[in-house]
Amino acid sequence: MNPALIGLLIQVNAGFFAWLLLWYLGSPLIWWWPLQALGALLLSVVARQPRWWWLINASFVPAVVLALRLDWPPWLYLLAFVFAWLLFGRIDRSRVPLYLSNRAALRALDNLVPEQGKVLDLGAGTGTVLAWLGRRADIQVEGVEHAWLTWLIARLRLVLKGSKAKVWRGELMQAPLADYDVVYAFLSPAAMPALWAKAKREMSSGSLLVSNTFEVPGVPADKVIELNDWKGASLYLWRMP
């Protein structure tokens, strides 16, 4: 089930049970939102959602309460929306938020790219992977990012570092994959089935698809590299036949 839908169900159920408990105890409703936040956190854990969803579910209602009390002017919310659109792009369409690869993932990925290889970062974000791999003189590094502000940050970052890596702005699922030895992706569970279908159509025999954290449903990885980071994440590898 979609994690966002699970989150919505958690918010509704936590709110209902918090109200029901306060009504039963005869307690003032001022305690409703802290109790709802605690309930949302516990339900997130029980539902085995990823840890970042624990924080999202626990902070959602307190953030709404805080916003109402601050009584900010409406244009601030519009400004926040525009900033989020520039930073994250059309998440409603791509269903791919901004995830940043950590040092453990970068080191593991570096070891997977062969000498004279060509690698594509599908969803380059702020250019972390490109900047890291771009230090190698023996490989060709490219990336694609769909969000305008994130793409601009990545491009400026590579220019300031004098990196030979390249990044262009475009739709992730429209980027050609045929010419790459390694395709790296840190997307989302929702995007993995389409990515797998695209990889099977376009990637050449012997090339490697690497996914950070997210598996392809129903397709066991040929190899799994445990990153041993605080998220308990892994790299999932599929060798194209």
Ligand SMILES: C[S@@+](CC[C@H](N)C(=O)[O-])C[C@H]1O[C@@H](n2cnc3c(N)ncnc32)[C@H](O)[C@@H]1O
Second form
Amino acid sequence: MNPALIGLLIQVNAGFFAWLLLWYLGSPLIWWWPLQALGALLLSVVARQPRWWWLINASFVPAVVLALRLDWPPWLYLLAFVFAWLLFGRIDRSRVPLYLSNRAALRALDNLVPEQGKVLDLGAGTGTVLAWLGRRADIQVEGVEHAWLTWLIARLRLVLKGSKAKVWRGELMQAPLADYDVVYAFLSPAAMPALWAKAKREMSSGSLLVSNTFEVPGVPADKVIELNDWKGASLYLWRMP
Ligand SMILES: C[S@@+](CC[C@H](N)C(=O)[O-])C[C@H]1O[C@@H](n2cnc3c(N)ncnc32)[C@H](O)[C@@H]1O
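Same protein, the form predicted together with the named molecule this time rather than the form predicted on its own?
Next comes the full complex, this chain leading.
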């Protein structure tokens, strides 16, 4: 089940049980929201939610209480929503947030792109990978990004650097993959099954799919490169048959 839906169920149940407990004990309702937050945390653990959902579930109602107390004008929330949409795109659909490849990943990826090769960054973010690989004169570097502001930052970054790398705005699932020697993705576990199906359909024989951090469920990688960074991340490599 979608974690956001589980989160909603947890909020409602924790709220109900907190209210029931206070009613039973005859305690003042002022204790409702700390109890609700504690209940949401416990239910997240019991429901075996990923750890970062523990934090989201536990802090949801306290954040609402805080927001009500701050009494900010409603347009500020609308502005924050629009900004988040511009930066992250339809994250509710893609379930891929924005985080950037680090130096270790960039160096390892650089070594994987052959001379005269063509590489595509699926979900190019702010152009970190494109700017790095774009310094190489012997390869073609391209990327696709769906979030408007993120794409614009990547585009400006490449223009200001005078980079020959290209980034276009669009949906990664619609990017044709047949022409690339290396396709790089740093997405999320949720995106991997569909990406693998697309790679198998479209990528040419001998080309390389590289995923930063996230494996394809049930498809062991042909090679794993440890990045030895603070996250203990790896690059997973699949050579297309
Ligand atoms: C984790 S970031 C990686 C950014 C960059 N590739 C890097 O390694 O630094 C993933 C990016 O993919 C973008 N993205 C997610 N789903 C997408 C989709 N369906 N089509 C295009 N871009 C997408 C996100 O907006 C985000 O910028």
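Numbering follows the first chain given and starts at 1. Bear in mind that the values here come from a model prediction, so they are computed numbers and not experimental data. Think of the rigid core as the biggest set of C-alphas that the two forms share within 1.5 Å after superposition.
- Treating the motion between the two forms as two rigid pieces, residue 116 does not share its piece with residue 50.
- When the larger part is held fixed by a C-alpha superposition, the smaller rigid part turns by 19° between the two forms.
- When the core is overlaid, the C-alpha of residue 35 ends up 9.1 Å from its other position between the two forms.
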